[in-house]
Every structure is written in C-alpha cells, then in structure tokens.
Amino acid sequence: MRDYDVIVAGAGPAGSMAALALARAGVQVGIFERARFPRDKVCGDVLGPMARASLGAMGLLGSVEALAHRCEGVQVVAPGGRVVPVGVAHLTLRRSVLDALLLEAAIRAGAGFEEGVEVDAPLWSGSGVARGVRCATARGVRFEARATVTILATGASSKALRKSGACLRTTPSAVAQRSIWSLPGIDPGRVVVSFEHEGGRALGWIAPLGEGAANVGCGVFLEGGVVGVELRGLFERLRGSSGAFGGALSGGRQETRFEGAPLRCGLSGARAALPGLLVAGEALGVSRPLTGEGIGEAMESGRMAAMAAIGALNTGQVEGLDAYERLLERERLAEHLGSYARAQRWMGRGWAAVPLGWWAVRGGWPLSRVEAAVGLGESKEGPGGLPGDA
C-alpha cells in the first residue's frame, strides 16, 4: 500500500504541472502514469501565449525555449481560401520532449513517479469520498494507493475517468490525426492553420518543428458525438487545395504514419470536482473548440487543481473541493473556452470567418470586439483568456 497526500493520475502537462506545484509546496505527491517515458502524444505540438505564460509562472519557460522551435506568426486560411497573416509568436516542441521536461521538473521538486501503472478507478470510502486509486501494473499486478486528494489528469479517453462518477459524456468533442513530415521548402517561421473545409467544423494545421520537419494534421469537431467526416479524406482535400495548406505540403514527404486521438473540448463532459477528487487537463475537456489547442489550458487547470488541493489539505475540508470550480471561474477558463465555442458557431458564415480565425490564433483577444467589428454582437468588453493569453 502506498500513501500520499495527493495522487496525480497521468503525467501529461496537466498532471505534471499539478505535481510540480504540489511538490514545491511541500506536499507528498505521487504521479502514476500508464506509459513509459519518454513517450509521444498525438498533438499539434504548438505552445501559444497561454502555454508560455503558464510555463513562465512556474519558471520553466527558459528551459522550454532552449529546446523549442520558434515561429513568428501564423497563416490562417479562412473558408474560401483567403489567407490572413497573424503576427503572434508560437513555440513548437514535440510532446515527447515537453512532457518529459515537465515530469522531470516535478520529480526534481520531490514528486514520486511510477510509470507503467494504469489507474483503474478511484478508491472510495464508505461515505463517498475519494481516498486514492486502484491500479494495475503492466504485468497485471493490482494494488491500491491511498491519498487525501486524488487528481485525475488521464486524458480524453480514460477508464479511470469513466469509472470515477465525474464523467458526464463518453463520446469525444472532436477527433484528430497527425503525422510528421519532411518539408524542406516550408517557411520555418509560420504555422499554417486552415479552416477552408467543412464550413469551419474542421481544421488542418502545419506546425514547423525546425530543421525541415513539421507536425501536419487535421481534425473535425463532432455534432452529437457522431463523426460526419472521414479524417483521411479531409486531409486529402486539404492537401489537394491550391491554397496555403496544399502549397506548403508540395514536395514534402510523410515520415511517420498518421495517428489519431479524441479531444474533449469546452469544459464539457466531466465534473471538475467530487468529494476528494479533482479532474484536470483533457479529462476535464480543456481543449479549445474551433482550434483544438489545449496545452496551455491543461497546464493552467493542473496548477489550479494543485491550489485547490493545497487549500483542502490545509483546512482538512476534502469532502468539498468547490474551491477548484471557483478558481476555474475566477481565472475565466470556462468563459475563455466558451468564447471559442461561440466563434465556432459563427465560423460557417464565410464573411465572419476571417476575423474569427484571426482572433482564434491571436490567443483569445476579446471575442466581443471581433463580433462587433463584423456585426455579430454589441461593442463591449468580452471574455479574454487567462493572464498572459494576449
């Protein structure tokens, strides 16, 4: 039997950032991770303004910048093919590198780490409070680990989330696929984001990784949990287009096979907190509608979960972790993601797509200003992102 103050299930950006914040506060925290590190994840590998702000708040931005590739801007391809340049810098870094860096920081701060361990379900007390987790190793050895607070950061598709009682929807919000390409002729300083197909319900991306390599992928947002677009066909339509996306792939070579993954978006589909239990990252649904980005939001949710856990440990009030939901509201994460959902609803209107696409990759500049500019809403200050997301 292992005993901790806090158990974190999952060593992605949300889990590792939560564990890092907890360990730095002197909390005895253990991380359980199903995979063995380093491991890659299906992702766009793009770190926007919110991700950089979160890394900066934890003193990790310099370490990430030393390994990452820097893109000085983004080309947004709107429905109809119009290209809009957005002069906002983004970093790109393979998740195998980023996640290992975050995990190593948490371990150096004092967090325990066990890999090759799958969290099967929370461990409940007779009064209905989570008191740890039930686990199994890759060799099938089952064990229990106890904790005062448990944080589930297990990703979009997780057995533990489904069994936790926090899962409100098992179907994903979106599905995506990506592969790594060799693109010697690509502009290394520009990420390409295309909304030119499926009326804004789908997107394609090309994220330069440096030295002629790029993360290339596409995704589609689902209606009612039903996939209406076949991803391979969507990619071939994007590749065959005469615009910026197709042009950037011209002469390129696919180096790895396409891999797919589900996304949970807009803070929908899961409860943030139950007695003794918090849900963070992709399990909570922190990816953005419209763009599918979510690394920065995942890290921020992990930091907020850590803050709520520390407060609960200090007060002994672990039965109610409402402080986490209040933090999500105070830091405007729900409002921030809700603004992307509104933008997605408007994206199908071709005349609105250009400014909305600009807003999306700009990092969440108040949507109400964009709506007012194109006649979609009143001219008033609207939702922004978390601190630094501008």
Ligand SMILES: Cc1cc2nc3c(=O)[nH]c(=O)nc-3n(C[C@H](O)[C@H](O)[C@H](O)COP(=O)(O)OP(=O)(O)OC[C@H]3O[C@@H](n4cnc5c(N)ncnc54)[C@H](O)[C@@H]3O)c2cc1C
Given for the second form:
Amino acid sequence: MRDYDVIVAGAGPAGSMAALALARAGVQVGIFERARFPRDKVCGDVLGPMARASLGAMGLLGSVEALAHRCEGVQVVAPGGRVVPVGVAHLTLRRSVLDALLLEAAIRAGAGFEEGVEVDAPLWSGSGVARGVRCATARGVRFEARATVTILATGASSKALRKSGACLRTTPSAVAQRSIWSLPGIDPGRVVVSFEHEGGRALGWIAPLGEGAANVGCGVFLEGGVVGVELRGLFERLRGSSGAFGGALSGGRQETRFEGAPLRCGLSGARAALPGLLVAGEALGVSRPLTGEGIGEAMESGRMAAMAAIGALNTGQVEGLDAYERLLERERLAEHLGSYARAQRWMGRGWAAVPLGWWAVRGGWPLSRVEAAVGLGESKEGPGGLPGDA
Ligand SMILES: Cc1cc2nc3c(=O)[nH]c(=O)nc-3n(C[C@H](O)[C@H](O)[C@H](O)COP(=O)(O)OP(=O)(O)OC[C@H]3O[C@@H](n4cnc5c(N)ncnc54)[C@H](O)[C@@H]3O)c2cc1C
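Given the form predicted on its own, state the structure of the form predicted together with this ligand.
Below, the chain from earlier opens the complete complex, with every other chain and molecule after it.
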C-alpha cells in the first residue's frame, strides 16, 4: 500500500501539469502511468497560443521552445479551396519529447512516478468518497494506493473513466489519424489546416516538424457517436485536391503508417468532480471542436485540478470539490470550447465565414459577440452544445 496526498492517473500533459503544480506546492503527489516513458501519443504535435501560455505560466516555455520547431503562421483552407492566411505563430514538437519534458519537470519538483501501472478504479470509502485507486502492473500484480484526492487524467480512453462513475459518454467526439512524412519541398514556416470537406466536420493538417519532416493527418467529428466518414477515404480526397493541401504533399514520402486515436471534445462526456475525485484533460473532454487541439486545455485543466486539490487539502473539504468546477467556469474553458463549436457550425456557411471564425477563436473573442456583430444571430445551443454529444 502506498500513501499520497494526491494520486494522478495518467502522465499526459494534464496529469504531468497537475503533478508539477502540486509538487511545487509541497504536496505529496504520485503519478501512475500505464505506459512506459518516453511514450508516443497519436497527435498532430501542434502547440497553439493556449499551450504556449500554459507552458509559460509554469516556466517551461523556454525549454520547450529550445526543442520545438516554430511556424509563423497557418494556411487555413476553407470549404471550396480558398486559402486564408492567418499570422498566428505555433510550435510543433513530437509528443514523445513534449510529454517526457513535462513529466521530468514534475519528477524534478518532487512528484513520485510509477510507470507500467494501470489505474483500474477508485477506492471508495463507506460514505462514497474516493480514497485512492486500485491498480495493476503490466505483470498483473494488483495493489491499492491511498490518497486524499485522486485526479483522473487518463486521456480519451474511457476505460478508467467508466469505472470511476464520472463518465457520461463512452463514445468519442471525433476520431483522427496521423503519420510522419518527408516533405522537403514544403514551406517550413506554415501549418496547413484544411476544412475543404464535410463543412467543418472534418479536417486535414500538415504540420512541419523541421528538417523536412511533417506530421500529416486528418480527423472527423462524429454525429451522435457515429462515424459517417471513413478516415482513409477522407485523406485520399484531401490529398487529391489540387489546392494547398494536395500541392504540399505532392513529391513527398510517407515515412510511418497512419495511426488513429479517439478524441473527447467540448467539455462534455464526463463529470468534472465527484467526492475525492477530479477529472482533468481529455478525460474531461477538453479538446476543441473544429480543430481537435487539446494540449493547452489539458495542461490548463490539470493546473486547475491541482489548485482545487490544494484547496481541499488545506480545508479538509474533499467531499465538495466544486471549487474545480468554479475554476473551470471562471477561466471560461466552456465558453472557449463553445466558440470552437460555433466556428465549426460556421464552416458550413462558406468561405467568407472562415477567416472571421478562425481569427475570433484564435484571438479568444467570444464568438457569440462576433455572431451578433455580423448578424449571423445567436445559436440556440449554448456553449458546450457540441457535435458528437450523446
Ligand atoms: C490524431 C490526433 C491529433 C491531435 N493533434 C493535436 C494537436 O496538434 N494539438 C493539440 O493541442 N492537440 C491535439 N490532439 C489532442 C491531444 O492529443 C489531447 O488533447 C491531449 O493529448 C490530451 O492530454 P491528456 O493529458 O488529457 O491525455 P493524454 O495525452 O492522452 O495522456 C493520458 C495518459 O494517461 C495514460 N493512461 C490512460 N489510461 C490509464 C490508466 N487507466 N492508468 C494509468 N495511466 C493511464 C496514457 O497512457 C497517457 O499517457 C490530437 C489528438 C489526436 C487523436
């Protein structure tokens, strides 16, 4: 039996950021991670403004920038093929490198780390408060670990979430795939994001990684949990286009096979808090509708979960962890993700809506206000009324 103040399940950006914030505050925190590090994660490897701000807030931006490739802007391909240049800088860094860097920072700050350990389910007290977790090692050794607060940051796989009682939806919001390409001819300073197909419900991306390599992929958002578009077919249509996407791929070579993964988007599909238990990152559904990005949101929700856990440890009030929900509200995560859901609906309105929607969500403006200003009207769905919600 191991004892901690806080146990974090999962060492992705959400879990490592939560553990880093807790360890720096002097909290005894242990991370249990199913995989062995460094592990890769199927991702587009793009770090947008929110991810950079989150890294900056924790003093890690310099270390990440030293390893990352920098793109000065994005070429957004609107439905119909029109290209809209957006001058917002992004970093790209392979997840095996980024996630190891975040985890190392947490361990250096004092967090315990056990890898090859799968968290099965929370341990519940007689009064229904989570008091730690039941785990199993890769060799099948079962053990229990106690903690005053447990943070579930297990990503888009719903297995542990389902057993926690916090899961509200088992189906993903989207599925996506990526592979690494050698594209010596592309503009290394531009990410290409294409919404040419499916009116904003599908996208393709080419993210330069430096030295002629690029992360190339596509994803599709699901209608009520149903995959209406096949990813391989979508990619071939994107590749076959004569525009920015297809042009950038011509003459390139695919270096790795496509690997796919689910996404949980729009802050839907899970309860944020149960007595003694907090859910952070993609387990909570923090990835964005429209673009599928979620690293920045995962890190931010991890930091907020850490703050709520510290508050609960200080006051002894672990039953009501509503402070976390208040933080999510105060930091406007739901509003931010709701803006992406609105922008996604805009994509069906033709190319003219694309630059406006893209600028709005990148600038962090509430899209409801932009809609009112340009006379597109208020949507009946509030923020968080999202595609793929069951
Ligand atoms: C194809 C694709 C492309 C994407 N592209 C981008 C992009 O370019 N930019 C961006 O910002 N976002 C992107 N995303 C989204 C991004 O990957 C997620 O938002 C982000 O990884 C969420 O971080 P997390 O820490 O919540 O979960 P994860 O990064 O998934 O980490 C969860 C961790 O928990 C571990 N784990 C799971 N279950 C257990 C368990 N039971 N016990 C112990 N450990 C467990 C896993 O091994 C993993 O290490 C993409 C997603 C996909 C699928």
